[in-house]
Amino acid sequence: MIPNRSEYLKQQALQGQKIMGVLPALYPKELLWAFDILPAEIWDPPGDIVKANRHLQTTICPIVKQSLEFILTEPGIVNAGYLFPHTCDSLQNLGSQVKDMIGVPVPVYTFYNPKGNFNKATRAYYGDILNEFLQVLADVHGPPDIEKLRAACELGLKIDGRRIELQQARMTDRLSLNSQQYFQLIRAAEFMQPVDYLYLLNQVEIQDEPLKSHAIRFLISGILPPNDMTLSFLDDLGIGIVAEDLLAGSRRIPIATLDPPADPIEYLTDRFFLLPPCSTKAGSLDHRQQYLKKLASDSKAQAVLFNIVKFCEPELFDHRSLVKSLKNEGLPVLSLETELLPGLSGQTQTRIEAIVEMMGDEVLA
């Protein structure tokens, strides 16, 4: 049911759709929808790094490298520009390089999310940058239609609500999807038209009663889920990822459903400040620790898997404290480092098998 990303976007471009390439991760997609712009998110495009290395240090995370490689070799799908949210210093610097030094034949936009512990001043700042970005888009695409903007927010609200329902169903064993299928569904939001995506979400059946519980229940945290081969390996071992704390996943979904939007800017501001804690927002580490502990408890997770993108400074900054905090709760922790390469290494297989063995027959019973 999930379309191929490349083929879907090529077909959209052939139909005259405006498509904007968006770098990870937090941005007001509803504003783009209101201007009939389809966001095509760039996280881990496939292919070898050939051209990007000449522009980047060797110690830059692979998301930045593969994103730049895509930008340098992209065959014309992106026609409405690129958007660089201020997710981390590396992505911010990449935006500056693409705009000021490398150059692309389409506009380059930035969106500076607030960082740190939030207060009234932070909320006012976020409302201001929403209005500024709205005006920037209007300068290129014409005046905004307030009713289209409100409708875009209402559509986003429906998608958020359904995502929350599916997350809860996953945590309570009421989805028949395996881990690979589930994360393919979640990541389809990165490129599909919102109406198409909502239809796809609504096709997923939530069972009235719990299905058979997984042999081992994992909570996963990180930027991206493991690749399909790793997820398939986890499924084969009877490891169910029953909850997730991923930047490409639940960290971009509010922790509660909002009221229908009356004022779109107010609604989008409320939505941003209801997002879960995240390393890229540089907020309270204690808040994030408590959030993960509660998520593990609510999902009855028996272990935690950190899927760390190599050289990801925001995640690595939080990682040591999070591991210590979760281990103090009696939760086994497995940390894997990924360079976003396809396949499953023998070392990764061994480490996954080792934590399963360590947890022992008592957990597997």
The other form holds:
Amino acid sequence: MIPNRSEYLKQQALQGQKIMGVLPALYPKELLWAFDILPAEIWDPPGDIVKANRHLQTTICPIVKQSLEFILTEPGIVNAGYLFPHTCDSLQNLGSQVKDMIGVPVPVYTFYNPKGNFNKATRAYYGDILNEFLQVLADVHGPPDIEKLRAACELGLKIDGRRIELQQARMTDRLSLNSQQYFQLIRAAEFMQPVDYLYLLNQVEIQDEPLKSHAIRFLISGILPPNDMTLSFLDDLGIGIVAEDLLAGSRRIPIATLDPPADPIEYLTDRFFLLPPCSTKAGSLDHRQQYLKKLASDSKAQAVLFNIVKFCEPELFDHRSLVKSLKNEGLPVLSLETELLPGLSGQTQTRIEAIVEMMGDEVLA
Amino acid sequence: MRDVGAPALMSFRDLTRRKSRPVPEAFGPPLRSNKRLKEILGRHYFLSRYVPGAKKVAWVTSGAPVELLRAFDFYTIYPENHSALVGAKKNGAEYCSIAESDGFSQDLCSYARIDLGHMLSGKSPAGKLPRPDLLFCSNNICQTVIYWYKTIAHELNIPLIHFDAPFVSTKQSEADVRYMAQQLLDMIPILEQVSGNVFYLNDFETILSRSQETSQTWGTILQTMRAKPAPMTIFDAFGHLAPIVSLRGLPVAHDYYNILLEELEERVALGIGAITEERYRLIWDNIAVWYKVRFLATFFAERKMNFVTATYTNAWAETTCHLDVKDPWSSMAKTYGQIILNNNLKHRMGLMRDMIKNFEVDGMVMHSTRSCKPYSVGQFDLRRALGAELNLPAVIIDADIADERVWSEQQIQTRLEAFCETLEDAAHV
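Structure of the form predicted together with its partner chain, please, following the form predicted alone?
Below: every chain and molecule of the assembly, starting with the one above.
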């Protein structure tokens, strides 16, 4: 049973838990766990955007706007500060805006993620960033307990390992969850205590043999999964999302299982450099194309769904080349643009039905 | 490269061009240096057509440490500068449409879309741009350039060197500087391989020294606008910015700015202003609206308002003080890593506060451009904070740097007229 995010966090706060609001996307959550801080990620909090409009233009991505709205109206659950990992230009500036211009009653932290094609210098630098962040946290929360940090990394390793198993099971039809349930499970990582979350992951049964295959198999790529109503619509049409390349999902899980952490900083560095290709890290397009093709092939996906957040530059730049390359492989592509609103528009519904109709003949054949 | 015949050919080509439009009465005499500027830029683009085979070509972002490339004798082309040129000629929408029809989103930066439109069609107001042998970008101006350049690298199958400049959230750390310096050192063997030339530290130091002097001269040029009346408008400076952006480190840029400075100092001494009557002094924030420079310049000049400073033009002078020829790698990291767009909003606010005070500014116009997130996100709060602290009338206009489809003339004119009224009212209180 996946808890309600808001209720869960309220309960945690009532129990005196330190909670840090974390903006998308890549950050060493194990460091926070080691200081007994629960990261509560802020991606698409529900509600109308009202106050944030005073601070942001209309052409800014809805993740940024909704995050700011949340920060401006947050009822006091976030008590240990906000963390702004360096993800894109808009989130970069939003971090400074909240810290330097707007002001909030809790500390604001930043965490730089290196960009581009990585080499030895990048690796050394990432280690420096981790150590600096560790020191920043230590200044507020006391000296770090290395054993606790190691234990946090071990817990993270177990979660990563189980996530990889579930991904594999999803690709081979050995999970009985529909898409809506699957993504609720994946996204519970954004707010649950790691021990609770690992327990939840372990509750999910992986079948020994494949269950009945979906009528149509989709690979999804983008920042976030579609909203519940869209996922439910896909489920009803017999579309199974069998693999995902989402920033809120598998792009934050290493592509291989790591060794148990001897040195936590080394482990977290290795982990970062083993994450899948991602637009926000600005690696090579070739690499990302190859990765997506392999994911499609491994999962036997018959089509690719891009769920693009409006005004998201990193994704929009990659999108055109990825679409061309996947189409060259004979994979139909459906690109949906989302402003993170609830519900399912008639237009989106029609576009999904159209691709299903188009593919239907081929699948039946 | 020798330019035998290029000036002659270019002046022949000039004969076929239409005469420039008359200068409105609100403006003072035009700068003599404009002619030299056109020659330099025309020559640069003209020669670029004949470069392939003679020199290796690099496409470079405006904030990248180009001095390193100069040491390998690359011929450098600045796509941002080219996109601004396309925008200024009001062809931005056409080039953007080419990119959009090939699958690029209309929500992407228009500089990038124009450049991708150029890449896909070969179109250019400069005739033709040489195909790059190398791409060189730095995210010290935005993350967009990395996505943009890696797309070109992928399409053209050419190497891309990316100089990762960590954003300065509070202050630049030793680790940041070490990382950036190491990246520069790591580039040397790659640049040697692509260019076929060997790196000589002495040559590099000479280039660096020249670049520093040029940036300092550019800074002095901007400082002449503290004079009342200011000897040029910021719209002039937007044009004269081109050499410091795209020819930085070369003797031609160095020499040109000495000529321009001399002329501006002469105008200051003689009391010659850029506009005939300067009653109000303004600051501009963000990149120019390239397709409306003339409109905006005339609009404000006719109301006796002159833009005397801008965060945009200042960017190529702001951090030069960190450059140290004797410590090139770390000092380049400090110089290129701390520029306005790679720095936090507190830093930007301090910078703008100083500019407003030093240039005796009466009002502020902020261009909120949909193309540039690092420049635009935060402007609403900056406006409020600076307005409240300095009692400064300010206006924000929504537009774009190079895609003229975004411009809404009636709406913007109404906003600007209201701003001008506020400014005049404030002056009479």
